[in-house]
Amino acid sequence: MSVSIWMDQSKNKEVIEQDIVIIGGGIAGLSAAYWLQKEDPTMRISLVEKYELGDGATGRNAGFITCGSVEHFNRLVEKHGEDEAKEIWRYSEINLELLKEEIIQGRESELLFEHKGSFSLASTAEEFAELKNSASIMEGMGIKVDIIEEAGIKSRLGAENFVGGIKYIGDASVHPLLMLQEIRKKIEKTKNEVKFYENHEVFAIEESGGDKVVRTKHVTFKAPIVVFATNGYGPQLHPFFEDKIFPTRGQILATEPVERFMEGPCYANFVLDYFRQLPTGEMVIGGFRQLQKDVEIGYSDETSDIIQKALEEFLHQHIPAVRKAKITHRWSGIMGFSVDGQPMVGALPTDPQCFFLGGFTAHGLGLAFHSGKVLTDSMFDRKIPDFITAKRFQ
């Protein structure tokens, strides 16, 4: 992120004073937005974007809604604890719930929202022992799960190759674009003060009289507070996250229509490769940075050949329902992984006034909606879980 002075724009317009500046037009901004808003409607609030809203990693993910984290259950237990596992668990599902309340509310279709599960997959018979770990300790806990054997996978999926999996019961799917565009919706439709500034490049934070003034390549705010929602940009516009949540590449392709034959998304690979077919037809795919990890931490966002042939290669070998499908989309996204796999709410501790939300490591759409809640509760001084909160990291 940097601007000219020759870009700059703003030096001679009105400074415009609000209470809260929100940086980031994403999942997480929308979400912060939303829910300070509901929390007292004569809030000002300005977010602001450097491109369109959702031009980062919201409009370029494959669209999973998934609970959990980064890694299978067993694993999340083994690194938490039983009761810390389930709560991070149990803090995703709510995120779904209150995406369902909150902003689908009927429209599904509209959406291409669908609440069928997700699936993990294992190409391998050590892979399907962990999953079915996995699915043993989530029965114990009271999270549904379903074991299926190589034969469902075959029927259920169209997918071949795979000795089994197990099927989170309570994930689903969506457009994330389109659910970003119902959000700012139900935001304007409601009699606040917020109000979106997108192609406004923040490229200073400065201080005045107590207050935060964020200057941007066409207009300056003055607020006393400024939320980063910029997940892995974070590092760009303050030193606080350059050791906490780090910028990952990740790349997507998708296919033309074929007829629907999947019941829901699915994982790959211990999580690291995801597809999906949309309710349009379209097969979604992504992953395989582990292929290129050096060159998949940074800022670019191109793709790449040796990553791009080995998701052809996985639908080829797995999925022979698209092997002749025309490849029509090609794209990478910059997400936010955290240092330690989950996601981190709050105040710079050397900076009252910044707060933040981010490092969803490839679960925005999982974690975003309820972490602006969140966030919310942190700024009126409510509790918020111990997993997420920024205290973790002084």
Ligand SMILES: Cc1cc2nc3c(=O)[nH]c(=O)nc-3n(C[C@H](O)[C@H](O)[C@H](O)COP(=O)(O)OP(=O)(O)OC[C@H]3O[C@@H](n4cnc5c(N)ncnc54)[C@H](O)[C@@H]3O)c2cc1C
Second form
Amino acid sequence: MSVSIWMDQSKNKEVIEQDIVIIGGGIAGLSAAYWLQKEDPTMRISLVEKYELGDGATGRNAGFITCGSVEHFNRLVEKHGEDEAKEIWRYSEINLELLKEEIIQGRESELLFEHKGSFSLASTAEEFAELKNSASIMEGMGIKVDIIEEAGIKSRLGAENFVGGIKYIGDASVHPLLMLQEIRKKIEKTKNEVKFYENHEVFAIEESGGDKVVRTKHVTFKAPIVVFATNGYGPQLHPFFEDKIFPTRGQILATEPVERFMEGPCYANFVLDYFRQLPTGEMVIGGFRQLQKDVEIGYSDETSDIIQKALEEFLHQHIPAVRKAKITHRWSGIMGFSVDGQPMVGALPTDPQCFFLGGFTAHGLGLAFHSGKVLTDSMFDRKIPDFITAKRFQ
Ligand SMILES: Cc1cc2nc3c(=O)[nH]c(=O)nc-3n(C[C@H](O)[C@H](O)[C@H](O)COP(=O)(O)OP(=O)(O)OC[C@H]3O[C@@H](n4cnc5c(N)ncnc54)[C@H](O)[C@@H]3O)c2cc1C
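Would you mind giving the form predicted together with this ligand, to go alongside the form predicted on its own above?
Expanding to the full complex; the earlier chain stays at the top.
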């Protein structure tokens, strides 16, 4: 957004002096605020969000809390080697452990949280062979997985036209927006100096006397540290992100509720497509951005006929229990894909006063809460994992 001299109503108003300004009110921004206030409740922190908290990808996703990344584990090993692949997996296991301990415990049913694992399903013999290979590498590392044959997929997941799959035993699912609101409640319950500014879009970040000046139309903040929790929107605010974080659209449809029949959430087609039945019975199906790769890059959060039609066809081909169910919602959201598929956390190598947590590449629920803790570690000069540090782009 650009702001004209006429629109700017922050002039002549008091500048709000803070220790940290966090830009972005999704799971990344809230996780950063949570861990920073826990580290030092006297820190004056403002969290500034363009719309309402959760209106970005966090309130539009499918609610899978899964480990790993956007590809099968054998590919992660090929790219990173066994030790780092295991470290990447462990990073998201810790994410779920922290979410359960700090946020979810005692609120499981209200947050529609289920810890029933997730599945990766193959529609071809080649993909099934790759999944079996992944499973054997993972078992060798002590990661719990189960191989499922075609009949098991039908009986346990009610899904047809898949040749086999594997189950990741440790994964979970949740209502993502309720979980976000729960993080906010937890922050607000404790005595600290965190303030939320919703419906405030940051349009400029400037320098003044060694501090950063963060400008919105109505309020100006001044702080030594700015945290970008802006997901795919990072490149709109800072040039560092231009060749590292790419805004990528994801689309979903949801049906009316039907009687529950699925054991757990599923990915298909090399983690590109996904579906799950909510505890309340609705079916949520997403993916197919591979059909319109050029269109699915950018900031428009409209839906497209081609992808919505593909989602409907998927439903008809694979999930008989919802073939006749009415489609009640269609939506899209913008994700931040990183250039190497791994998240980015810490100070920007080009500016030690600017921090970032993002680039979750379609897996923010499985990564962001732990990343808020790691961001805090990085700010307080504690070591953070090499695969995640923004310094890898130096
Ligand atoms: C369709 C879809 C399905 C998905 N499914 C899953 C899933 O099942 N599991 C999973 O783990 N992940 C999933 N994801 C990805 C997941 O939603 C994201 O990784 C995660 O929400 C990222 O969180 P975030 O806080 O970084 O970003 P966001 O939630 O997008 O938050 C960034 C915020 O920054 C704000 N902002 C941007 N610019 C400015 C500005 N100038 N001033 C102020 N505020 C600004 C935005 O308004 C936004 O609210 C999915 C995403 C989509 C779109």
